[in-house]
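One chain comes next, on its own, written out as structure tokens in the form predicted alone.
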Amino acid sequence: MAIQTSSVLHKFSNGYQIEFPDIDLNTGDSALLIGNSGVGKTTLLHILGGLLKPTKGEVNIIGESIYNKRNADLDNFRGHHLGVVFQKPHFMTSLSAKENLELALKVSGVRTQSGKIEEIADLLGISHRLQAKVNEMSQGELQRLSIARACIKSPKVLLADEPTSALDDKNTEEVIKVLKDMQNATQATLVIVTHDARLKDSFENVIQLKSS
């Protein structure tokens, strides 16, 4: 089992809480998280990503429980397995597209073979711009960056927030079929998490999220 969650809660610090469904994912699997404002989408997609420890409940990842290991273990455990698309990236606006792919890959302490940034920048569209500053580039080259770089380290599960927000039909077509080339060149588990009803019709897990 790739995920699999069971009573997960979260609370905030005002004491609004969020109950959320149980998911069950196999690994190769692809499902849609969907849901209105306010629903908990990214407070959920942090809690699958390892980022946020949920008030309660068990979160499973490739077979491991994530939040009873130390701090350290859990980061070396996302560093190598996880992958994560954020709504709004952040690089290092110094640094080339290139260079931002290889600051990612020693921060997760990943080793991966010669070539690999080049290989997923050409399935990505952008390996003619690998050495452009990324303040020089546009906002479909850097979601395709951001795409690169939670893909670049082969991750057992990608997770995007929100990938399709502000875009037009034909770009939001793009967008999902780049991620599901991605996922299947790495053989991960892609769970993406949305407000877009758009993309229903493109996967068979969809799971709606509600307010509590």
Second form
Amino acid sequence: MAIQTSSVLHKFSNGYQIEFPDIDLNTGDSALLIGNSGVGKTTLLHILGGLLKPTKGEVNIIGESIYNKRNADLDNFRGHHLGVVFQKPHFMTSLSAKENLELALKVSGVRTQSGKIEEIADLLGISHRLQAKVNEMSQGELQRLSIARACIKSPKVLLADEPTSALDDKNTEEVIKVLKDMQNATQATLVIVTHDARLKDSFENVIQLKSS
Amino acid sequence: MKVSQVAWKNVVSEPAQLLLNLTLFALGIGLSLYLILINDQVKQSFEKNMAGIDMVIGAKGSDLQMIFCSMYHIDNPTGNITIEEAKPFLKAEHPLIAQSVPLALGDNYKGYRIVGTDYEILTLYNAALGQGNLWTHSGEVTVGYAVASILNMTIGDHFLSSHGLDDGEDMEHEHKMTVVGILEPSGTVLDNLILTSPYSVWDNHSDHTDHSDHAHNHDDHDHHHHHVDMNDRDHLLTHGDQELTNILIKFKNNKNFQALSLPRNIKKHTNMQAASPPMILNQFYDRMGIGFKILSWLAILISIVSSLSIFISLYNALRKRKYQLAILRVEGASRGFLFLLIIVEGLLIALIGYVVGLVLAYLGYIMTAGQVRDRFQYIWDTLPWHPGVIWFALIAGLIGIIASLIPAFSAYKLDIHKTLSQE
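Given the form predicted alone above, I would also like to look at the protein as it appears in the form predicted together with the partner chain.
Let's see the whole complex now, leading with the same chain.
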């Protein structure tokens, strides 16, 4: 199993709590987690991404119970096996696109063959912008760069948080295609959390999140 | 991509903030280091020329002026004393005095003082003849190494000395002076002096009887001392009415009570004054120390403000970059990586500031050394080494680390989920 969760519940400091449905996804599967605002989409993504320990429940990623790991091991695990694409891409503004990808590789601890950055940038159509400073790039280019950053280390699990929420239909279609292409290229398990109902038709495996 | 590369790019990506930080930091470090270098050179210059001198005798006036004039040659004489008055202290038989050196001042050549004295001065300063000879006739001079180098003087050169002690007081004498020797470099004030016999000075001044401060009664003696042994102290003492400016004295035992009370007795019982150079210089250091202390405190204050400025800029940068840092954590960066990144940024700012400060300090030093050379003919070390250079690098590094500790710790404690949920 690439992702397996059971009885995950998270209680916030204000007392509000969310129970999440169990998830079972095999290697290479893709799934859409869809729900309205406030159902805990981002919280679930953070739980799956090893960024937030749930109050209760078990989270196994590629067969490892990630929240039983020590902090340093969890950092290392995230670096090697998880890629996350966020709704708003944030980069080190002092660095160029290429340097941001180099930094992502450096902190992940993953070693890749030389030319990997150019290769992935080529796949995503941003190879001509690699030397550009990130604050000189368009939103569309940044979103692609964000996908490149998440995928460059060939993660086992690729998570995307509302990757299309601010995009028109054409761009939405394009981003989903890119994500699926990258998933195929890396043999990753893809999970997208969104409220964007336009994406329902693109995925066979749709998990509806509801307020508890 | 190394941490230091990322830190460097982050630091230089905000040039205005960097400039402010660097200016403040470089000012603090630069001023402190400049003060240390100057203080060190001033003390070195004074101490090198102490030459074990226990007492200076001269005309009544300021003690400090007398010592600055006779030992460092950077001030005017307090006046002159007659050989008659000075005689007891110039005699070899004096029970307390091991060595005495007469000085007759009054002339210069291109700003370099001409000192009428005898060969004892070479023993006193442990100086040696480099080329040629010591003066043996009136009108002959042996020049210090720096004087010869700077003025390109060689043996056999002639020049006309000028009346007064500064280059500005141009009034050439008719008497030609001849260079007969050049001293080896001694690192003392002798490097900057032109030595001759007191007779030369008197002979030159026999033409200037209209100058009240150098007026002598020349009726009783020969004005031109061409056939006198220039180093014969007994003969010198026969010129009772002639004048000297100062006498430098070394005691046989400088802890002897009578020797210690000699300056006071001279002041009390003669028309002359005497002072102990170590004592007067200590008083001078104390006075000078107040100014140095004020400047040092100012430098410390600037350093504190600059470290605050580094802290504020790193803290603001952290607030601006918290999403970027959170995403680095998502990508697998450890807490330690973020901590190190911020610390290295603080260190870089501090170390660049240190380098700029170091350059400023040495530029200031070079300018001051130039002024000192032009005004006082003292040659300071070109680029003096001081352990403070290393200490300040360490202090700068420490300030950089301390200023970045809180921001670095905040980065270390960054809650990825909370930060990314706040978008």
